[in-house]
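The data below hold one chain only, encoded as structure tokens and taken in the form predicted on its own.
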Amino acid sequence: MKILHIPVLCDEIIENLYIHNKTTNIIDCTLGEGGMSEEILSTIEDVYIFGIDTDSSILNIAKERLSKYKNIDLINENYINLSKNKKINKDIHNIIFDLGLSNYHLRNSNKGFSFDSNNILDMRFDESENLTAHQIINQYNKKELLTIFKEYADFPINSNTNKFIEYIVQKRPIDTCENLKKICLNFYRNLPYNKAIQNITRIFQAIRIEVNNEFENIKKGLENAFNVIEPKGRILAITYHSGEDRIVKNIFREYKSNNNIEKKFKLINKKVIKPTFKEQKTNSSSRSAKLRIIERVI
């Protein structure tokens, strides 16, 4: 078994796990690979995860690593139905969120997640959702387009980026990864190659989480993650990119500061943690990251 994914932060996220006296019980909203649910299995010796992931394909990888491991039940779901899942029938003392793409998902998958691939463009982690890549990109008007490159791109709204939009209109329809690929180089010949490919990494990025809803399940799951969460517990979210990280920190100030009686939350870090230099050169895909950690008082 080849496995591609390293997970990022993985001493941080195990010192600041709050364990309780009996079995600490987890869930790992986004088990991946199982690299991050392995780590903490081989770690702590009294603990129970539940690990979710909504792309089977990429679970049967999780299921396989972790087939030593007894005290892990695998869910094939969307986390943001953590709350509903009556297979979640323990009391939870840790949820954690690792909100990046799996390296799986780019060099292992013929989902069309990487633009170095000649894949048609789908983009689903999920194949029972409609919506694909290929529908945004050849169907979206103009308006969308600039919307989603605005919002989970952070594209500024001026001419240039108006122009790209209409020169993607042109050149409909774009159907793989390559094509969509070369049109944006042709688009962005002027300007150094390695510039360029950073706007298509941003392209490429918009319109997976539009595919996927991703922002808005972050919300989502976040907040099923604050109704489920027992007193002393803690969330824990590690996130990649501004549109991210936003969402995060913001949900996070907003139940420190509006609690309510029945339940009061505390920020463990008050600024992020981030990857050691050490992590960060052995593994790029770290270079990014940022940990959040909120506790449930009472």
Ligand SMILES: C[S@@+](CC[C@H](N)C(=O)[O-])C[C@H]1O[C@@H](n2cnc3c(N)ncnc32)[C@H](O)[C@@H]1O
Contents of the next structure:
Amino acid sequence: MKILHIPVLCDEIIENLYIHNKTTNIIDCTLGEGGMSEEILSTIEDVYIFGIDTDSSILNIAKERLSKYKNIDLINENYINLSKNKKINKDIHNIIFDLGLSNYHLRNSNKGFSFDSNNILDMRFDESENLTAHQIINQYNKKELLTIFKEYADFPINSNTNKFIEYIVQKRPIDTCENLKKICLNFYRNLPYNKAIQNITRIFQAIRIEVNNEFENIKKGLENAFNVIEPKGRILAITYHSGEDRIVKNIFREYKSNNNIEKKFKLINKKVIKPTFKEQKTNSSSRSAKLRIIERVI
Ligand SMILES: C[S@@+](CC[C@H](N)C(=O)[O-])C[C@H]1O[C@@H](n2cnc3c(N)ncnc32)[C@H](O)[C@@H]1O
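Can you swap the form predicted on its own for the form predicted in complex with this ligand?
Full assembly next; the chain just shown is listed first.
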């Protein structure tokens, strides 16, 4: 078993958990290879974790890695269903979201997440879902492509973006990651190489977000989390790009200022928590990470 993902902001997550005076129950909504959960299991004495991941292949890796722990339950599920899942049968004191994808997806999943691979464009975390990256890039019309590049990768609506989309449509069919990367590099040939690669990274990101319905899932997942968290409990969310962070920030603000007398929430950190310089240096995937935490007061 080769572990590829180094968990991000782990110390900061552990320091900010609500520790219950009996067992501290946690939902790790994005278990991945289980790095974050393993740190928690080995640091906090009396803890129970429900570890969720929608990708069954990465969950199998976590299963092997965490097999020595009896106080974790692994659940192959989309976190949008966390409040309905019958296995989650304890009071919940902390809910963690470590959003986005794992290094496992980029380097080992063969599902076409990385533009440095020659896999078929797929990008589904959950392979039972229907929509693939291949369908998006080959079947979406120009308006639909413009929407996802704008909404999920902050591409400006201007003539250059329109020309890029026109170019993609002319080059169809596009089957593999390598194929798509070459087409993009050709379109951006007048840009410095690192700028072109930045654009390609954002294009792959936009397609992945659309395939996995990620923005809608974050909204639904957080709504569920607000429903199940116990008083004094905390929701902790790590984001990796502006689109994700905007959603978390807005939903946290909304809950903080709502006037529901039965449930009140307060923000734990007014400013986002970022990885230390040392963490950013040792784990480049952590560079863009931002942690936001909210607590249910009553
Ligand atoms: C950044 S990784 C988590 C890494 C993990 N914290 C660790 O330490 O290894 C994000 C994980 O969330 C999973 N994921 C993405 N969307 C999901 C969803 N809607 N429901 C459940 N899991 C999801 C992905 O499959 C991926 O494994």
